[in-house]
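Next up: just one chain, as structure tokens, the form predicted on its own.
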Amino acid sequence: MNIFDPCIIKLTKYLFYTGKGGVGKTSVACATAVSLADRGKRVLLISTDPASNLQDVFSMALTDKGVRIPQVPNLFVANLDPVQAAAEYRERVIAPYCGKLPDAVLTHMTEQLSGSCTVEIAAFNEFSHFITDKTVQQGYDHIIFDTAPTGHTLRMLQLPSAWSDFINKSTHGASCLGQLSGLENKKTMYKQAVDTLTDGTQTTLILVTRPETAPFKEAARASGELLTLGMTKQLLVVNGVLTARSDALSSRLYEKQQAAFTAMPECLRALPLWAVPLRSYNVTGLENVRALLHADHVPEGGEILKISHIPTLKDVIDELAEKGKRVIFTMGKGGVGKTTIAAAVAVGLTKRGLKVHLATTDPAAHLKFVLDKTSGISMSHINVKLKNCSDISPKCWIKPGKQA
């Protein structure tokens, strides 16, 4: 497996990085941008991720207009906020009707424009400008997007001849009708953007994953969905690959990764495959960003943590059981392991004789990959879009999901 080095790969002008939360797509996208800029390419890096940590990566404040990175003169970074963009989009759609329609109707319109469809469309609207604007096109050698459009978004914006027919045929049905209502006057721009995304001479989809079963399955799903929608130029970057082992822990991790590679979905094997070695440091700060893709540029180690005792998860479970906690939430950034921790807590409490129900609000619903029916734990997936909530009354309710 070759080490990922964007400077030796023939890259298109537009690069879209996507992947399951926590796999390191932002880190790899940033390292790509810095590597290309260091080689003299003029690069614009744009994030449309609501949980973007670009400001932490570059240790400076960013805006949605594009900020020059002082230590990398050829690099400009823009941090788009799709949630804020969705609020502005909602205001543009509703504003013409204020004072003309009853308050109840306006309230209903606001509710209809407050779902995830609106956020996706608003994000697409924001970065469509960077794809279609001639001045932006001519100003950069590469434009890199951290977080690609989903298949759902592309289906909505492929702009067939009759929008009403599309809405009727859409698998999402009327759920996106209100969200689509403000797009009529931008058909031309969106068509150009979608045409660019599906043109393999201009755009490459870079699927970032980790050498683990669940991220591989998520990458395969995304690849297949976007492939059917015309994004055929794809490559796979596996982040965090262990290249050496020297003790029992590293050997177990190496074996686990190799097993995941062996079971990798066939559709991923057909893609150009690149690896980013597992690093022992956080990818924040320009020095660490530069080091990520270059083995000969390794930053110095940080301070050693001085603490006499670190409680284990068993200690946490003992305390939860002892204090009789009934509702337990696991929260955190995508990919940090909150579903795994929630499942471990559920199993631990069950072993202590408590009846546990494990529920998830995560759209990816990865609980099914962690536990099965033989665990003795009842489980449910609360689909926020469908607003279906289970009527349950267990002694302990553990809910892994996104932080409110």
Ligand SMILES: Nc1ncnc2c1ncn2[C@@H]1O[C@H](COP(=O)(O)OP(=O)(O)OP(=O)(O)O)[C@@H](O)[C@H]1O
Second form
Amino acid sequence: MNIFDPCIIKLTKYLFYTGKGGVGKTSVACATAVSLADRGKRVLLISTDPASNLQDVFSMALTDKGVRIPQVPNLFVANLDPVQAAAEYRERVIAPYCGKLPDAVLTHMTEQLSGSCTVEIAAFNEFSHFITDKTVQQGYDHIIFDTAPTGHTLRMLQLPSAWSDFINKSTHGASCLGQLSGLENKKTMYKQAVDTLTDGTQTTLILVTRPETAPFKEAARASGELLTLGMTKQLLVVNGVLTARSDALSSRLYEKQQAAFTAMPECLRALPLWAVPLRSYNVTGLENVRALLHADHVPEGGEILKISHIPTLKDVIDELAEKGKRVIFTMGKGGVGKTTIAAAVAVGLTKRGLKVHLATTDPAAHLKFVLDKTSGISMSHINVKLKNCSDISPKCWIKPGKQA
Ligand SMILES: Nc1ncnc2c1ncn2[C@@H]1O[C@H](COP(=O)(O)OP(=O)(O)OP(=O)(O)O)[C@@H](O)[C@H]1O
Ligand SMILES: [Mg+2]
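One more: the block was the form predicted on its own; return the form predicted in complex with the ligand.
Let us now look at the entire complex, which starts with that chain.
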């Protein structure tokens, strides 16, 4: 498998990184941006993730306008904050009515504009600006988008076509569409953004995944859904590939990765495939970002964990069972293992004789891949429309939550 090297692959102007939480979208997007900028290309790297960690990666404060990275003169980085953008959008929509409509109506409008849909609209709004603005277009050779985990990104990209249909079908005009008010005059900009995203000569979708079964499945699903949205130019980057094995642990991991490759979904095999090796360091700080795609830049040192006793998961489950906790949440950054730990706790508590229900609030949940029916644990997917949960009377509920 070839190592992903942005300097030897002919890349389009717009690069759109997507993938399951924690697979390495930010790391690979940053390393791509730095590699291209080091080669003299003018690069703009933009995060559309509300939980962006670009500031940690570059160890500096960023803004939504784009900041030059001092040690990489050709690189500019912008951190869009969709939550902040949604607040500004809300303000813009409501301001003209202040003092003209009763307070109760204004409060209702504010509530209507405070949902996740508004955040996605605002994110797409910001995002479209970076694609369609002439000055931005002319100022850079490459514009790279680092996005939030797949579920959010898919919803954000599906919005424009939903709006167009809605606006076209609406007989009342866009002014009474609540969240969608003010969209009509943005239609041209959104159309241009979508046209650019779906033009394979301008935009490449880079699906980032880990060499593991569940991330492969999610990458396959995202690939299919984005294909139906018209993003036809796709390539696959498998991040964290083990290239050498030296002991029992690395041998086991190597075999697991190879088995996942063998069982890789058919639709992913059809894509150009590149690998990024598993590194012994975190991808933070410029030196480590540079080293991710270029092994000749080996960063120095390593941290050694100095803790004499770390409680095991068994200790945690024993304590949960002993204290009779009825509702247990697992939370954390994408891909850290919320679902796996929740499932392991559920199994542990069941083995201790408790009746357990495992529920997920994650739109991209894959509980059925983690536990099967023989586990004896009932499972459900909670969403805002959940109406009937009267048939569930567990001793203990476990909820793998969304990202913290
Ligand atoms: N090839 C690699 N080798 C070792 N560590 C890696 C590698 N790629 C990424 N990491 C580490 O994995 C963690 C997750 O990476 P990253 O933040 O890039 O993922 P992400 O997909 O952007 O996550 P999120 O969905 O939360 O935005 C980070 O701690 C990063 O330093
Ligand atoms: Mg990220």
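Computed from a prediction, not measured in an experiment: that's the story for all the values here. We call the rigid core the largest set of C-alpha positions that still match within 1.5 Å between the two forms. Positions refer to the first chain, counted from 1.
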My question is whether Arg269 is one of the residues whose C-alpha shifts by 2 Å or more between the two forms, given a fit on the rigid core. no
